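Listed next as structure tokens is one chain, alone, in the form predicted alone.
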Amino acid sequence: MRTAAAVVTLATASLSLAGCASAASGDAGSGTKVTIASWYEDNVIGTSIDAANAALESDDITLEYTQIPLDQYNTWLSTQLASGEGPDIIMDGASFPARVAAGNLVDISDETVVTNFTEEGLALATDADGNVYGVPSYGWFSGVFYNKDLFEQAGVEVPTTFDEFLDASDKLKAADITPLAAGLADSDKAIHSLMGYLENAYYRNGEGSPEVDTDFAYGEATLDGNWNDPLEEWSKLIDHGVLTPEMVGVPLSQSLAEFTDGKAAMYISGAWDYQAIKDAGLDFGMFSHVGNAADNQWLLGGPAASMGVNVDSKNPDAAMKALEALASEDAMQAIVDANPGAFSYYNGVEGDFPAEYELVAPLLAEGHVAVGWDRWGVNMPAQTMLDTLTKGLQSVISGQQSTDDLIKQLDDQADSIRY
């Protein structure tokens, strides 16, 4: 555990933080404090806040770091900067483009830090005008890891499309293997899914493309009468008990010990569940989400977490430093290369590709990454929209509703929620 300086872990729900904006008190050299939180825990961001703390110390400023359980975070934060609180540098994910519609964050366009960051990586920063309000803090992307081990004492090939996905599901399952790890109950494994096959069998090798989620958002076009043939083909993961009504019961931590212990083929995750991967002691690799196309294929992903100023921040010169030293080259590559498989959006940083990426780095370096929320997020607030998916294939998985009932529910929650 880094000292409380650095970061200050909360495992209970009781999260009030009042006042955590104002609780940085005084000017940039005089020992001032510029609060952060995030979701993210201190394998994952230790070394940037870290990074940032030794290029701060000269202006005797210090960031303070509060891990905030992730599936209380967006309620959290929400709270928080609804009261004029909130912490000086505010992260947030699917949300961020929700934070700067509610006027939350500081325009930083004319700020040089933002220079430095691909046009990509600021996307979920950017507004239709064309201001920027934050940086990315990595490139995060999800594909399938798989047991060598298990795939070969079931004799199954790597699949590079859905029926190779599905025939391979059944040959585990036939070696009494199986197939697929997902702690469904409070996980957006499904999610990953389900929008892993969109990308890879609509979006790009389909009827589809990636504008209609843009039309979407902006009420321009419905997901039914769109998504419906593709989310039906993908509920054939239910139909061959690759998904099943009992994961929607199981914790993600009991998922992930499932996968590493050898007692399941596959996992859907990406860089942050490498290093407990690897420290299992398994032979394992990762390839990518399919759909129609095997010389065509997308990993899921995008910008992870972006920050930005918090507009209430009672010592903005201080959090605009420390900003800045979050978004430096250092802090930059500390966090790349703390998450073994991520990429970064700021010019001149490049992870390392450990050997288990290699049927996934190609795609990486050709830029096969997106993911639909993201472009959600232009004109409504997406993390809403994954609330509601997450729910909503929780109860087709659980057989509850048809794949068809989950996409009107879907079309309704956008029309209630646009900006």
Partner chain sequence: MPHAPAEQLRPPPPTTAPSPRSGPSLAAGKKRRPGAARAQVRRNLPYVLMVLPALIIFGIFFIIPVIRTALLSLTDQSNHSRETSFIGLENYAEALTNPQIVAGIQHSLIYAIAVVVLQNLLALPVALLLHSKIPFRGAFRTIFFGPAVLSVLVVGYLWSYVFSSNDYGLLNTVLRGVGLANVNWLGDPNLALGSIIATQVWQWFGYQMVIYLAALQTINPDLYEAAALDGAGRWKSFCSVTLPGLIPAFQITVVTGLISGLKVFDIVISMTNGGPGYATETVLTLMYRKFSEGNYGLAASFGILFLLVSLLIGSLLLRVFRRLETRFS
The other form holds:
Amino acid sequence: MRTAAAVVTLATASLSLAGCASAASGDAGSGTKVTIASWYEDNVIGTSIDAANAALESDDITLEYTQIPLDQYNTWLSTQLASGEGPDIIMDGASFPARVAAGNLVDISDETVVTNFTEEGLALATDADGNVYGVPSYGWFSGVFYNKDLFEQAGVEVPTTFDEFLDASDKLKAADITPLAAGLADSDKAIHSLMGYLENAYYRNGEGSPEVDTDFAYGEATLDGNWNDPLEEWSKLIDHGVLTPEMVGVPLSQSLAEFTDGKAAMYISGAWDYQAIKDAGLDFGMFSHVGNAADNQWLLGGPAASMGVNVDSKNPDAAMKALEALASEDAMQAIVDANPGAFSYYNGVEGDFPAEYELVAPLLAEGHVAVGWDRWGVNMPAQTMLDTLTKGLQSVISGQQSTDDLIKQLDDQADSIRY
Amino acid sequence: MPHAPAEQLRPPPPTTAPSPRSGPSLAAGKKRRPGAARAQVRRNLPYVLMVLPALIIFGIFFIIPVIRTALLSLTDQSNHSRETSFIGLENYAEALTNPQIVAGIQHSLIYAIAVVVLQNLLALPVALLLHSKIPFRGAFRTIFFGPAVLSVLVVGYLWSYVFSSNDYGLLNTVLRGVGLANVNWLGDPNLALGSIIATQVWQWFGYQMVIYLAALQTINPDLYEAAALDGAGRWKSFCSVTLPGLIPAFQITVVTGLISGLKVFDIVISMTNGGPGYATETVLTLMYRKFSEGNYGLAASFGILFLLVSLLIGSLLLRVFRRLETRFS
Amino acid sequence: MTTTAQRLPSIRRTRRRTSTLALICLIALAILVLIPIYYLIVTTLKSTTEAASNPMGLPSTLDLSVYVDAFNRMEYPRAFLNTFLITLGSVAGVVALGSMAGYALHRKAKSRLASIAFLVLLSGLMFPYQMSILGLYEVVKGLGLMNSLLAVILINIAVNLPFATLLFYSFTATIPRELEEAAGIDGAGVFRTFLTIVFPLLRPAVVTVAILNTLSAWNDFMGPLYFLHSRDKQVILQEVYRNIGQFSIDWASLFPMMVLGVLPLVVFYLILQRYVIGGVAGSIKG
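For the form predicted in complex with the partner chain instead of the form predicted alone, what are the coordinates?
Okay, now the whole complex, with that chain kicking things off.
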């Protein structure tokens, strides 16, 4: 009897405790609470949230930020949106167009907040009719970080074309240095390598053009017949042992350690890894993804997560105010300041470019930043294509399938997910 | 099985001896029914009230979502369209013809069977040894069971560092230390599933061992004595006494092992995320992937198919448990 | 404990010959089991470089500041309290509801309604609830339980009820009905009889259900991930995962968080191992 009573008491006690805990936080703060979530860590987005909160104080609105792990984010957000829930301010990257297509976002075309951003910055958040549903938090790009000491040791110059890149890798290998560190088990490094090559050797300088992607998005072109030759060429990276089957079994964070420990000479990444590399005390720089034209190089990049107002928000007015605060000059400046190398699509906000970016800064100034999957996003959930591409490339690199198989896989996937 | 005690205690109904329900006695039966029924309700009500809370919670948080999933599986609901239409069994047709799913089912089956077989191959002999008079039995038992209290998620991350194929991987460092070559544990499509299986054998064989130990303790020592009196040697008494005594435990480890093996999810997500390529995708990771791609209808149809298959296995499970019950009572 | 087998001379001789070999095998296996855990712990005390060059060696310095960092970074006390409340609520709920249901269903096993109810509950053994997450989401939202610990507790209860009910059902079979009949004659109602007579006798099953559910509720990740959104509600595993998911983190500094993530249950196990192992062993009665 005593055990039974204890169990019942415990059950009621803990249930009511749990209930209290939830009630308590609901009442916390007399003002309006606006929620926002993304996969960005505090050191990326924290200061801009603080800046927005400072601006919102007079309206008695608090912005509450939640970080969700990146590989859970898509599912996490989709689940909520599908049941008419979700954060008041929706943040998403490659899937932002999918959220627009699903009608999850409020049309903000007529809001003044939109006027501060460049057209490229709004591209991901604009539908086919020209209506705008969000603003970009900042701009990202990726290139190739390289270890200057190791390059010198192996007598290697910074490559400006794909052939030079292969040469450089061979020389590094001859000097017993791992040319490239890449953890392909849980990252999209192979995608950046491939898409960076395609942007340079196919879309901008080769036989293709960015329109191929638009046609592909609308089902008027297939990748088969377009991508085959350039992909075959890119796969020389595998033949030359730059990308290896072993990399498929390496977690991302360990591959970064290979670069920061000075074991590998190159690492494909962007501003998000700058601080970790800097902290390791390396003498490093960054060069662009390479293709076949040294004088027309392109970085991979575009708008990072865009932000918009959830149509199902319970406080649409407060959410709109919060979006304005997040898209204010102060908050926009805060986010690029927190991420050395990030740039802004907000007119007049300049990012800080440390000396390590001297080779790529001119490309940014020219606007040579683009990425294929943003062009696909107009008519298909690009994140799904990225997931398929990640897995397909793992299979290619580990020798399970050919590049032509991969192309067919992508075409098939696209056929089943176009809007 | 005896009648319920309440019925036995109840004074016999003032009727004549039970007769075949036909003709005149039917009318007589009808007359008495209301009172008897009310009494029966009153007698059963406390029992109903005791089951109800469980059924309500289970119904709300399990049955309703499953029904919702079943309905969802007949639609094309997705994350990129606000309009949803009824498409009948189209999702099922796609699920059953998708080559990735076929491979996923294979991986789940291989995983479930391999884990069950390997765990048992390890757990059974270890349990027999620990049941004998060997030193440090308690310490061994504590150590072997230990990994079972760890979170699968953390175990997955830990092992992905142990298995890592670059210079930092523990296992490869050891292999290099003894002069062997690096092995691409998680990056080789032919090895990746095996590596995952190894971690789960590591984590759970101690758990199965505890179940075998418990079964060994339920074996009546007199049975060994009787076997010895019959002139049975060690091997013979093992076969005639120990093994039969272990059958209930064996059934439990096999059936629950198979069911939870088919449901494998966390460890795959945390170690390979289904890769390299699709080499370690299981039914549930694929379902999760379709869901995360926003194909809710399709993902739901996987879920329902999985439920149907599981129910088949489940009815087997139920029969096993029923048999166990009669064995014990 | 000595079994009859060992008292038999012929068997004793064979045992002696093999026992040294067996002991060696067991020690080897124990080392194999412990190596990954040892690796987890020593790595927390090393720099990335040291961990790479000498993964198995003892750390050169004993610097516990990494744990202090991890502790602060994970907002450990808050995460611990949330995990604890969820586990406590889930275990208490499963024990209370499962024991009543298992008992009542067994005593009314002849009734068709009871058999159907039992089957419905058992179907829950097979189906991973994650796959009906969208429906679950709508239910939780409809009840206004989003972002509350109660949602996770109720889901845990629903998910774990089937096995608990099955176990209590089977265990009830070992309790002689005569005891209840005696109480019934004394005028006690069914529920009172259950509380005073039956429940104390179900104790071994209660321990088993409590232990198994402590393990599963404490290590549950999907429930909190989907239903606890604000950080002040989140559990320990979410804190571990938050940092594992980071791009730019030094991998060796993940390890202290993994240790802190599993530490409470390991301590629980080491202190209460007799009950933990006994509880798991009890599932064979099911």
